[in-house]
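What follows is one chain in structure tokens, specifically the form predicted on its own.
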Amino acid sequence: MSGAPLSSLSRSALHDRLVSPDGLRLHIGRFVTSIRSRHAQVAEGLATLYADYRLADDDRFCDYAVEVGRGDGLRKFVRPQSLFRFEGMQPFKPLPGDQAFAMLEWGLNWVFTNHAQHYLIIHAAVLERDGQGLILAAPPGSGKSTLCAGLALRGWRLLSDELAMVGLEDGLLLPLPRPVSLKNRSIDIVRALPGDPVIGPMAHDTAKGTVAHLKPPRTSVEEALTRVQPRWVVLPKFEAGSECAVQPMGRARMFMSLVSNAFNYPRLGVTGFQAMGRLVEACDGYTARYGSLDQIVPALESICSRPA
């Protein structure tokens, strides 16, 4: 079964393998994750975003083992909770045990972030056209999430909704394609556009409000061993009601700004510096406001489609 996509399992045969010892092994990017939990939402939405995913050997090294756990005692059956693990560790508060597959995505986001050191980790959403890296970076409500989903449904190829991760010696970006993390109205937006989005289970009341995942395309999946030249780097923001407007960015604002989005940019010292203007040397910059996808997606496409 090993290199075989997840969507060859049954339900009965997913289920065994989450609750078993060496859980559910998959590939994802570069890393062999392992993945256990019995909570019923977890292997769904397992079941419905990840099935391009390749299986991994049982006894192939595992990069990073984590868990979704229920409460103890009376947790498991009065507002059941979920729980994520990670090497005994458990870095988060529980959340309802409805909210258990969000739980997953984001503990694999702060895995990653905080485990991946030897990669400068920014949080942006990538994607790729043509061989060449655009990179979305900017804070949360920015709209950057719904824009990767739209890009991605038109074919861009996608790296990652969450997390930039650029080689600290070839400066080339990682792919880490996951699931595509939307919020509130978001869903139904990226839910209504064409190239048949599939969305995960919902989850309701969480921290951010009501959270679900669009499935990456399968291509980006099978190509996420292939690394990536970067060459655009753009600061979205969403404003409802506003006007088009994409200017250009000097690279003394693109670097301090790649800086504020950057997860381990002090901790790298020296290197990261190094990397983080390797980085801002390769890449045209911009700043972009838009009020609707309809008008920057075809903004950007433009952008993208010059010379370098």
Second form
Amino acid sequence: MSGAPLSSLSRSALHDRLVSPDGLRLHIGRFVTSIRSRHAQVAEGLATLYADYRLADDDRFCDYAVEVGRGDGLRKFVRPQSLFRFEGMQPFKPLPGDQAFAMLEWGLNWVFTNHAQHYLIIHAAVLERDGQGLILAAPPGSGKSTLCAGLALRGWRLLSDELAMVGLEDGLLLPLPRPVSLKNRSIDIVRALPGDPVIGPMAHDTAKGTVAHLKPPRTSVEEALTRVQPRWVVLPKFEAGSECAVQPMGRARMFMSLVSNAFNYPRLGVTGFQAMGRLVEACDGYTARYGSLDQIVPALESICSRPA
Amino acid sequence: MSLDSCWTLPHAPLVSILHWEDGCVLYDALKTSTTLLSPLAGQVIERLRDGAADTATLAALPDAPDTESLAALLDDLAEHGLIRRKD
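Structure of the form predicted in complex with the partner chain, given the form predicted on its own:
Up next: the whole complex, starting with the chain shown before.
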């Protein structure tokens, strides 16, 4: 993964690449992704949050080429929109122009989820410590991203805030570190954490409320090709005012919980069943109900410090 | 239920099963369905993968309950299409 970091580009050079036919070509995990956009907010978000990502050489094969456009005709100039495009498809309805960076992030989630089919993909945050992987699998609203941000800012390596990508043959976790998506109150909670969090552009009044993203730690970006052995699966559930309760979970139940959070398990057939079985066999499972990061972070770090 | 009732596992070659202490998970490649089962139900399925068996044979499985509970389990599995009574 050679190439200078995006931070080596001046703002004008970044703009020029974003509007060029080939787009800004970045290494995101093991994928080369081309991004095109004339939205100033996209440039701002990339400069802030993707500063440590390596630029891909022009002759490198591009895995995914995406664009966040401004709309057609007068829309380009009057109340521009955010339109996500990928290989001629426009999978989402347009959003307001001031949600352009959030649209890029959501669009990239959609691209990786639907097109990286060589992996079992589970809706989960993934982190690593001492070479072992922690999978936080949960539906939206469970506090997964806030917890993920809290752990990443404490030195855990971020593999992903959204997608656990499990190799179908080796069973290892493939890193795809990207900015951590934060919503509403969690933005201020994470902003107040130690570890010098860097937060990108704010998108207000989205379908999810106010959305902003946390810059991934530089070391996580630099180690994005180092796969990880999965070791723990935790199903977190934030409940305001709740005491912290971490309970072991049986593997059969863990299996079904991961299936319910998997994106492409049905599509993979028996291969997905076998991959899920290997993942479950390799991990200890827990449910975790908690009322604050101060409770859950030490509880998880205690579990993850125990010898295998 | 008669102890003579005979049970089979439909399309057994397409069924995969994984066992753990808290239960087992069955994958049916024909239906592309995944089902969580109790450990005992997993034992029943595993036995039927080897071939048809009557209730009396299944009642001899290591963790088999009393005949009435076993019969209820077999009916339940049949109702969900996981096993079939052999006529």
